[in-house]
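In structure tokens, one chain follows: the form predicted on its own.
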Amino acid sequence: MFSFLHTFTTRLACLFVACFAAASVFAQGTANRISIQTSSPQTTISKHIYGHFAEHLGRCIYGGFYVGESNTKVPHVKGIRKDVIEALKQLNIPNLRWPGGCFADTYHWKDGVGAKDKRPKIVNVWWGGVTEDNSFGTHDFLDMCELLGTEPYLAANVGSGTVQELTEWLQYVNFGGVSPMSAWRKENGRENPWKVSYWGVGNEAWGCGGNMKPEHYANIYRQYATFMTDWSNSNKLFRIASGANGADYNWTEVLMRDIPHHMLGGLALHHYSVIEWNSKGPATGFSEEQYFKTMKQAWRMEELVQRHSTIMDKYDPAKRVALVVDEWGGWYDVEPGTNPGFLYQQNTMRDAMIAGMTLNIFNNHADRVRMANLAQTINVLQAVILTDEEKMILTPTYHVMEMYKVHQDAKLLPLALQTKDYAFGNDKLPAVSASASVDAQGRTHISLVNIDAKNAQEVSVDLFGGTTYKTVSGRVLTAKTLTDHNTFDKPENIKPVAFNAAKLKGGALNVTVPPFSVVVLELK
């Protein structure tokens, strides 16, 4: 895969320096050099690329977001942790996906509304076989999104649900007029509808969402999508189809061919940075070999986005349909002594590398990638927050998301990148990744990631387009070792600090990026 990518992008690099297309190009060479076109940017980096994911899985909802209205140990607002609200507000999270994941296709929304002591209990068959009491339901989630100032992204039950169940949920949360469902909503304490725009029509239909073939799912999608809105989609729902698992390009081909595009707002894609599904390795205490293999899987996102986008371009050259990467992140063995079904793992500098690289890829493909969701927000997989009763810590991934929020809804600055190798054994990867944007105030931001476990990278940045910069400042996230992480005893072991190894002179910028670090620069 990498030989194909490097050959292809090396040929494009020469053309790209001249015309500055809207995506970055990664070519390997003997030096690290970036060329950035600063004038007349065209593509907006959608803030929705920086979305998050909250599934009824392990301690993501219960003990993570939600501690219950009667909790006296943890400060909360109607059961939602105040510390979590404040931390996520600092990220400007644009959207939050709920209730799954695999859980979504076994979830029946009516079980989660009304008096909490009368809600039926179910078994979460996917994640640990634990009892789900449905105390956190539609009102709790949508009211929480209002507290967070974020857009809800609801994943509908297609695998074990019905069209009627989904249309009634839509009516319950979105309809302000007279109807049975809106009347029920008012009886349950909510006068005005929430007006939810983002709807996923099932999840992983190729797997836990029903083990469907793409042709079958395309027909199912068409059926559900038909009854979600009217002829002209006057309520402007953004309907998202369950997309491919990694490199299943046939899935994308079939859906783009068989689903009328006026019924399709986005097509999902899932990819995790997993070494091997049956031998994922530890979240901490990993070797450099394991780190390198994880980075190789993370770098696959570049190829996946390119190739799925190429298929989408074939059927949708105007790029009307968004590529929605609504599950991504690192996946390792759970922490020793924890429930294997809860997917609780620590978060190290390796995860910061995954986050920085992946977000650079999304930024550089913002013409097609217009929504994404890190998996998951709290206590599950590559979480931004970990909790333990009343304690809470922010992970290295959190800090990368906070540093990168400067790119949200900014204009993409096209760049061409030539990078040195990060070599391990007989294999090698691009050492540096980058993306750049200019915000509404005219400030230019450049995000740089060096995945090399041992070597700093000297990066020369050429700024074209006539913009004159007078100052450069920045922050860096790094640590003493790759396996470093924040703990409840040392919650600030890793956090961003001021970065002074960037020198600006005329139209050139020279930057020394430390090993395994993320740097975000601001030029004015």
Second form
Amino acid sequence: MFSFLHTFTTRLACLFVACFAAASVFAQGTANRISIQTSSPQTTISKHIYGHFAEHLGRCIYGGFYVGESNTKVPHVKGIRKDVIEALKQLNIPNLRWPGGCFADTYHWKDGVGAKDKRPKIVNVWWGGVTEDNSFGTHDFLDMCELLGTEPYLAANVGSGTVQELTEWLQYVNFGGVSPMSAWRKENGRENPWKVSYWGVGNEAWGCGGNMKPEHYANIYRQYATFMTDWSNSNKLFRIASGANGADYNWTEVLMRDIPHHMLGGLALHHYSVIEWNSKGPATGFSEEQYFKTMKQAWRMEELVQRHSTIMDKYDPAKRVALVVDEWGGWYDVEPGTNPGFLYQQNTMRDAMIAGMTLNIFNNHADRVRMANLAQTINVLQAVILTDEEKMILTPTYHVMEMYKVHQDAKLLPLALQTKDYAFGNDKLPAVSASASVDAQGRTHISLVNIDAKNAQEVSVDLFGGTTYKTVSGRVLTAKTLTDHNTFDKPENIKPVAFNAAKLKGGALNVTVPPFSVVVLELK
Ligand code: AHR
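Could you please show the structure of the form predicted in complex with alpha-L-arabinofuranose, as a counterpart to the form predicted on its own just displayed?
Next comes the full complex, this chain leading.
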């Protein structure tokens, strides 16, 4: 079923004898058992794995983040919603990718600076053909990142832009000295540069970013990357190449082979948990069969990360180049009656399962996956926030992100996991997923996901390494049914509550994880 599981079974001999690799060791079996190595953790789980993504798409920017300076209905700071700022700050969001997505390769940044009433109105060709008035531009985004306390990740236009346009954008936002672009920035009200480190060089170059072949894009990347910085990259730009579409392993092979690694901070990867592109199914009111298929797509991330990492290891055994999963999440049919180009979908416990499982995968591969971006932050795809005029709700995915923030910049505790199956029809999936870390204060956190739609999972956790734990506490996110979600009328239908089904005895921990739930435990 999963090729990664075949690899894992060959490593079963190591299971439960504290033989831990950097990544986790999975196997499907008749019991749920997790062995965690608690001593000498090596790998840091980069906080940037918990990044977000904001595209000029539907109501993500307009109505989501930004309501305009003259809005009198929604409380805002310079047009940015106050409720959204507060909610996102609670997540400690580490970075925010903007302005796309596909939109990025049509975006000309100069359209979005200067007096707002003079900015050109353009057509958003990819997303609904609506008018983009450019009222939210570079200053708005970068100032908003400061309000959020997050690092901006700018996606540059390669598909329909020029090298000069990108170098000028860099000068505009990053250069403190004398130049036409820094002078223009000051004229537009910003004295000091923002110093943006993260730069995407195009987006989905194999598709909406130019339909390029990998060899062609590798050359284009080299050209753009050359003019983005100086000989020694003294301003420490982190340049990210547009990466593979799912299982396009040849893309990764060619880019790792053809791009000099000193020019490459990260290589992207996009994977959406979509059942079928022509028949995605509803975001709510789905069947168990549809749920199972979504879970299968979500689990696929494990195989993708493993196989892209293996190729990267061949060219970069020291793991200098990061795998940046800068688009991931569930993708369903839009809510009935909404613009098909706006990708607005509700968010249920199914999405909480995708989030919990995917973040466990990223944590366990933190040696290579050092950045990721959930698609997208507000009102688009697997959003953490939904808005309706002045109303705002937090989705189940928001709560998973909030529960998992304890892993940000913590040290990964490698684990070996044997899990029972979640069976549906003739198919089966691993029911349990897990990751663990220890934070700077010495607290251990274990995140557990049970995707089984019907059965609770009894999980026994062995903690090796000599650490003595005295207490365990935790929170759980679950609901009555899988399709449950928060609404503007019932915004707190789903939220984390205290979890009492974890028992610590000696060095062993026993946990009963309810069906379709996410549990995060803290051990001290
Ligand atoms: O997130 C929506 C779209 O999905 C992005 O614009 C694009 O990069 C991807 O295909």
